[in-house]
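In structure tokens, one chain follows: the form predicted alone.
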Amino acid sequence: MKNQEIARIFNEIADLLEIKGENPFRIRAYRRAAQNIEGLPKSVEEIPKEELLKVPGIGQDLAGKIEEYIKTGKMQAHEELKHEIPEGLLTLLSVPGLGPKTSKLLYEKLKIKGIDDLERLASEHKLVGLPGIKEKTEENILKGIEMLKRGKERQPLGKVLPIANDILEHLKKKAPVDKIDLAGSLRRWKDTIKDIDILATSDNPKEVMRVFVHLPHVKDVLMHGPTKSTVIIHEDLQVDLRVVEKESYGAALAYFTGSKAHNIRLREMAMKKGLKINEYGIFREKDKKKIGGETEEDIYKILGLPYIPPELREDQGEIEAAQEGRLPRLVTAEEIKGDLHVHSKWSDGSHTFEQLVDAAKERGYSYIAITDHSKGLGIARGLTGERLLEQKKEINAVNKKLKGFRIIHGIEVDIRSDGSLDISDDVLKELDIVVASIHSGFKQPRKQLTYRLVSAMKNPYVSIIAHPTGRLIGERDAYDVDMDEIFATAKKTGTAIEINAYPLRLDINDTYAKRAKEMGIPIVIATDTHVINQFDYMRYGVSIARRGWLEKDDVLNTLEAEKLFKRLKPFK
């Protein structure tokens, strides 16, 4: 929790500095620090200062600010900056896609005092005419406001899951629980979450409830009962905790995991068999005798079904597949052999090749692909063709020292507005792998965005298309691209499509992943790692794959390196 809070404050400081026109390097330092703090595997509260100083981008100044926040709950520098900026302007900064410069312009020219003002003026087309503001800009502002409102209802999985797991750990340590699990959409790994559901068993539920409502996460207590309590935590999420009887735990876990549509199908099947299912168990209707419910497997077995993994429980054909023995054996994180989208210090990553290799080995990988940015992304210190060939020499030197592990040399090449790539084919053909992606022009017309991706896939050296729809959950909607044409081209050219595991991307989503599987399009799950702890984001990408019914054979990086190269375009 503290990591996310500090990352949010550092990003806000960067925004405020940008409004003031401060040094861009200082602004970038705060954004980099925010990214690296957010990616830490444990809370900053547990990290000694000397270890904190080893985090890339964290020097004495920022480490001091982190310590100050841990002790006081505030950063003086942040508070002073907020006092320098009018409150109305601060409010505008919360609108996704409305950057510091545009926010400042709108505030100064129109004296907009809040979101309602902004929405009204944009709806009435009263923003057009200001420098850089066109009708499309108004449209995008209204979309941003809609996204902001949506974000208050549902929050990204990547933000909610760490908080939920932290609450779980607190309860395991402080409360007399026996079994305890997350339920609801979190257990199904949906990409956005409305609230947190927790289920437990205990011989002393009253004490469990007492501990729960007094957790440090809690802002308000909505209900405090003997077996069920509801709280609002500081992130404005509702958390429900239920303690149930041990013999009903499986039935309750199935019931509260959902989805609602999946549960309705199970109840319909039960009725046809003269049975009744609820959160207490599974019963015979004729004599009300309980015949199962201690485990989830009970429920499915009694209905004549194999166990259906939580990720599939959406009433999207999983019941029929289970009845016909067609349930997929879903891919697991343990089956991933390497990560094919990794950034190093050569561009905007934070680590050397050796550091990245060590971190990948710790996770059981046998390879990683170094795919630094190309020159088109200047803010990320993208590589020119010449530097890329220099990097190749260094990677070859490192590879000679490695045993049982390989660095695959690649690039994340930028797709220009005209569909060309910003590294020449003469250089690309020297690489092991080429990942192509869009990093600008997200608001271009559907036809142009689609053309850019299709053109990249037709390049004989492009192996993978990264984060194809460009979404950032809660911050930026997917851009308008014809995925039917993208998939048809990928099928024709043999280009792999990435599931980008970065928690705010999860791009492609589960629906597209399932369609790719049905079309026989190769999939890669990759983390887009910039900080070594982000290797752990792989589980998010795997969750999207599982929700999309993907099996081991559908995912290229479940293969060892030699077999991978036989499957990966350009088929070296």
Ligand code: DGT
The other form holds:
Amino acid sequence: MKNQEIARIFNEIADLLEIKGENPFRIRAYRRAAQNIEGLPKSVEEIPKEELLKVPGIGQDLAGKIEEYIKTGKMQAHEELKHEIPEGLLTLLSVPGLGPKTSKLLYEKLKIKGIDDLERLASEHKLVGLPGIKEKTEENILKGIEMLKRGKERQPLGKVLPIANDILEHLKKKAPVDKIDLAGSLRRWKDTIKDIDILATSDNPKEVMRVFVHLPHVKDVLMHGPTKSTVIIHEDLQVDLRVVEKESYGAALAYFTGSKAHNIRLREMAMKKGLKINEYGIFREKDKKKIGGETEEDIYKILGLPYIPPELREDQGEIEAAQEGRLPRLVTAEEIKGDLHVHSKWSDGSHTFEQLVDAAKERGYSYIAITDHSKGLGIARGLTGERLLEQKKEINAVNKKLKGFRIIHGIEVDIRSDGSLDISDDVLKELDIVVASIHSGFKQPRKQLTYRLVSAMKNPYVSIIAHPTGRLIGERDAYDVDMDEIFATAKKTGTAIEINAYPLRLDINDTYAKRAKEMGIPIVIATDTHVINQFDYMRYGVSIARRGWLEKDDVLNTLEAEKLFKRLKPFK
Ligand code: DGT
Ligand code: CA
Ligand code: ZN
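Complement to the form predicted alone: the form predicted in complex with 2'-deoxyguanosine-5'-triphosphate (DGT):
Shown next: the complete complex, the earlier chain at its head.
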């Protein structure tokens, strides 16, 4: 978790330097270091300095700052920068989508010092007319403020789950718990989370509670009871822990996993059978006798249903499907054979082909697609057609040395604002696969954004559309596109749709994934890895697929490479 904190501070330093108008290379160095720190496979606290220096982008200076943060919980340079920049300007920077440049402008020209001021002026159209500020900018600022407020209520799964698992590990180690599990929306892998619900059994619940309220994560104790406690942790999340009787564990797990809508349906079914379900068990109405509840399976079995996996428990047709014996056999992480969206050092990734291959092999894969950015993206050191052909030679050379593993040569080609691709077809046709995506002009009108994606899909070489809706959870809403038309075109052209597994994206989302499946559109799950550890984000993408009812056959990268190419455009 220190890694995330340090990455956040490095990014903040970059913002502050940008406000000060400092050297762009220095600014980029901080952003790059932030990316690499976030992607480290273990906590920086466990990494000796010599090794830290080998992380791309980390030199003596930044390694020193990391050490300083571990020792003191602060970075002097960061604190000094914050002092140089007025408090009000810092507040503006915290609005999603409001970058350093605009923040500075608003602060200097209008003396805006806080979110409330900003909200009022934007809604009264008092910002329009400042250099670069249009009505649309005001709308986006208001959206950003709304998101800031909303973001405090629900946080991204990718941020909350690692924290929750860390709390579980601490409890397993330090408290006398027997069984222990996450419940609630976390167990259902919902993409945003309001709070962390934990359930356990123990012979000594009091001691479990004592350990819990004293965990290092805890900022405030809201309630400390004999079997139930509630705390607030440093990340401003609420955590509930309940210890229940062993005989009721299954019933409690079902109850607290939810969703509420799913549970209401189960209770209705029970009532019709003369049964009653609550968090203690399942009971016969007539003599109040308990007939089950030690396991979750009990509950479903007594209701005459097969076990329903937590990801499906949303009352989105899963009860009917269970009754009719047509529950999907959900795709699993083990069934994924390779990752089809990976960046290397050739663009803005951090590693060589060999390093990426080793990491992919460790994860049991038999292929990865290298899909570096195309040239249109200046910031990402995108590749020209010429560089791509050089890259192809190097990939061929590496492939010759590999056994039972293959690097697929691809590109993440940028879809320009007019819908054209910034690499010509002559070059695209030399590649094994082509991933196309939008990286600019997110705020164009619906018609134009839809047109861009549709045009890309009509290109005969475009195999996959990556992160189709462009959302960044808590930072940027999905852009305004006509997904019906996107899916219809995907179907017609045979273009696959990506579930981008990067935890802040999770794009397409679960609802769209379900719709895509129903339309028979091929799906790939890919991580958009820039740093090796991000290969592990695959599990988040799989969770979206599972919440969208996807089975192995719906996901193209459960296939071995040869079969994969037969299903991916241009169908080799
Ligand atoms: P969230 O909003 O991310 O925390 O989502 P959940 O599903 O974790 O919701 P939460 O924490 O309010 O409640 C956890 C589970 O407890 C929920 O999924 C079902 C159960 N539950 C909570 N309140 C009620 C209730 O009033 N009635 C019923 N039947 N179940 C409830
Ligand atoms: Ca919850
Ligand atoms: Zn990418």
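Think of the rigid core as the biggest set of C-alphas that the two forms share within 1.5 Å after superposition. Residue numbers count along the first chain shown, from 1. All values derive from a computational prediction rather than experimental measurement.
With the core held fixed, residue 51 shows a CA shift of 2 Å or greater between the two forms.
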